Amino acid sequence: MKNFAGKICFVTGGASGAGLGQAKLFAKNGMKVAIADVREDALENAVKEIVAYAGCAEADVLPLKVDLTNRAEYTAAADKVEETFGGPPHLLIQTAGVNSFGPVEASTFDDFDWVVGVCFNHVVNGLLIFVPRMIKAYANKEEFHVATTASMGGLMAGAGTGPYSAAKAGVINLMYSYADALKKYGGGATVLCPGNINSNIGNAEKYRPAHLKNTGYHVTEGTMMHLRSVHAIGIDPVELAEILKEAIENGRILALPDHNPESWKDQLRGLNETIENYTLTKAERDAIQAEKMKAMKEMMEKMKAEGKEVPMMGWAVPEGGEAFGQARKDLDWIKR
């Protein structure tokens, strides 16, 4: 998809963070933009920001308060887009996401239901609601595209991100399926896998539904403060949107988190090496790991010698904050 002007875009999570950055950028490129979010007050502010950034008419931005895990609400939102803009979106971007860090073995059903519900199920909902409409309206007549914002966490799972990484891995796999399926209709698919984003996801726990509040993680205002300090130094949302746009324009299924894919080459190669090294003995794998650690140590020593800043191997807890990613303190089976 290369031409955006005059077409329709639908963005979930569009009231802040990555979603708002996407809404701003595609509005500036001449699209009519619908933004869906569960936070009504944030939607009002987002419309003002989009209009100011893009220089578009307020009538070209449609705010929709939607619980994206509720299929009836999502379907009603899809109907409203068609009623307002005259058709389904040419570009569907599903970016809404939540996260709460903690040991996967401390997770509750509520932790999985909440995180997987928003990060994966809402993507399924949008695809099943919108894609048939998009095919009927645009197949082999007009460009159309579906995109999702997943995460590097879907490629690099960890013990503290179980539900989130599982959901994002599912999203990545699903988008590869849609990229293949939509070819015969003249459509495309892209999955964006960012790292850290300057967004409000650190506040996600404040919006966790009351019926899913039973978490196995230690969550306080202090842990959310720590998360906010981490996300504050992430990539700018509009810059991230530009990366997504470039991938869509060039028909790429996978979009990496910055303009320099070279910077992620070693990490992505490492994922493949995990599989490639399956047939090696433990001694051979240990030798490879030792070489990697040696190379990293030499690189850091060289940076120090050249007066360059050495990357942080962790995230400092701000004054008044509390380290996130811990288990609830009353769980007696957790090793701390």
Ligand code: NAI
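Throughout, rigid core stands for the largest set of C-alpha atoms superposing within 1.5 Å between the two forms. It should be emphasised that the depicted structure is a prediction, and the values quoted were computed from it without experimental measurement. Positions refer to the first chain, counted from 1. What changes on going to the form predicted together with the ligand:
When two forms of a protein are overlaid on their rigid core, residues whose CA moves 2 Å or more are considered shifted, and residue 58 is not one of them between the two forms. Here residue 289 counts as shifted, since its C-alpha moves by at least 2 Å between the two forms after the core is aligned. The Cα position of residue 70 differs by less than 2 Å between the two forms after fitting on the rigid core.
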Given for the second form:
Amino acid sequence: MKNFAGKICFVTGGASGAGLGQAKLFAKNGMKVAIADVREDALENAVKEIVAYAGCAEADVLPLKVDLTNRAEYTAAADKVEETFGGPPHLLIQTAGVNSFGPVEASTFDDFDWVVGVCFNHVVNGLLIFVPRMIKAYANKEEFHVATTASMGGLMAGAGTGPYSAAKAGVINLMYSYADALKKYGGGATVLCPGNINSNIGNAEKYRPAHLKNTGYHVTEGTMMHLRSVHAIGIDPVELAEILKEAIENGRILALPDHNPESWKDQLRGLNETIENYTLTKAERDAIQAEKMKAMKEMMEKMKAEGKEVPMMGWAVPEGGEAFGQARKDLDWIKR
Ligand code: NAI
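Previous: the form predicted alone; requested now: the form predicted together with the ligand:
Full complex below, order starting with the chain above.
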């Protein structure tokens, strides 16, 4: 998709962080933008920010208060967009998400239901609700595109990111299916995989729905403060939106911000190599791994010798904070 002006964009999670950055950027590029979010107060503020940033008319920004995990609510929001802007979106960007971290073996059903519900199921809801409408309205007549904000977490998992990484991996995989499927209608698909965004996601636990509150993780004001401090050094949302836009314009499925730390890029290269090298024997794989570990050690020693900052394997807890990613304290089977 190359031309955005005058067309319709629908951004989920558009009241904050990455989604708000996308709404601002595509509004500035002349699109009418609907922003769907569960937080009403944040929506009101977002409309003002979008209008100020894009210099567009307030009538070209449609705020929709909706719990995107609720299919009836999501469908009603889709109807409202058609009614207001005269058609379904040409560009659907599904960015709403929440995170919650802790040992995967401590996870509860509520942890999975909440994180997978928002990060994966809402994406499915949007695709099923909008894609048929987009095909009917635009197939081989007008450009249209579906995009999703997944995460680097979907490309590589860790012991403390189980539900989140699984949901994001599912989204990435699904977008490959849509990219392939939409070709014959003249549509495209892109999945954005950021590493760290300067956003409000560190506060997500505050609006975890009441019926999904039974977490297996240790969550306090202090752990949220730590998480916020990590995200505070993330990429700027509008800068991230530019990366997504460039990928959409060039018809690329994967949008990977360069902003991701070198250590993550190395992990990704390692994962690719593992897949590429799956026919090798264990001894051959071990030899490759040993070579890489040696090179990494040498690189870190060299950086130390040159007085450069050696990349941290974790993030420091700020004063007054508490480390996030731990199990709830009463779970007695967890090794700490
Ligand atoms: P954010 O918290 O600033 O924005 C997410 C928005 O989603 C919020 O406004 C929230 O109200 C909305 N939302 C949550 N549940 C919802 C629901 N059920 N229905 C409707 N709206 C809902 O967070 P951020 O970081 O901008 O997140 C955007 C996306 O980026 C998420 O999918 C997240 O997983 C992803 N991401 C974030 C990273 C980060 O470092 N912050 C890194 C990689 C990916």
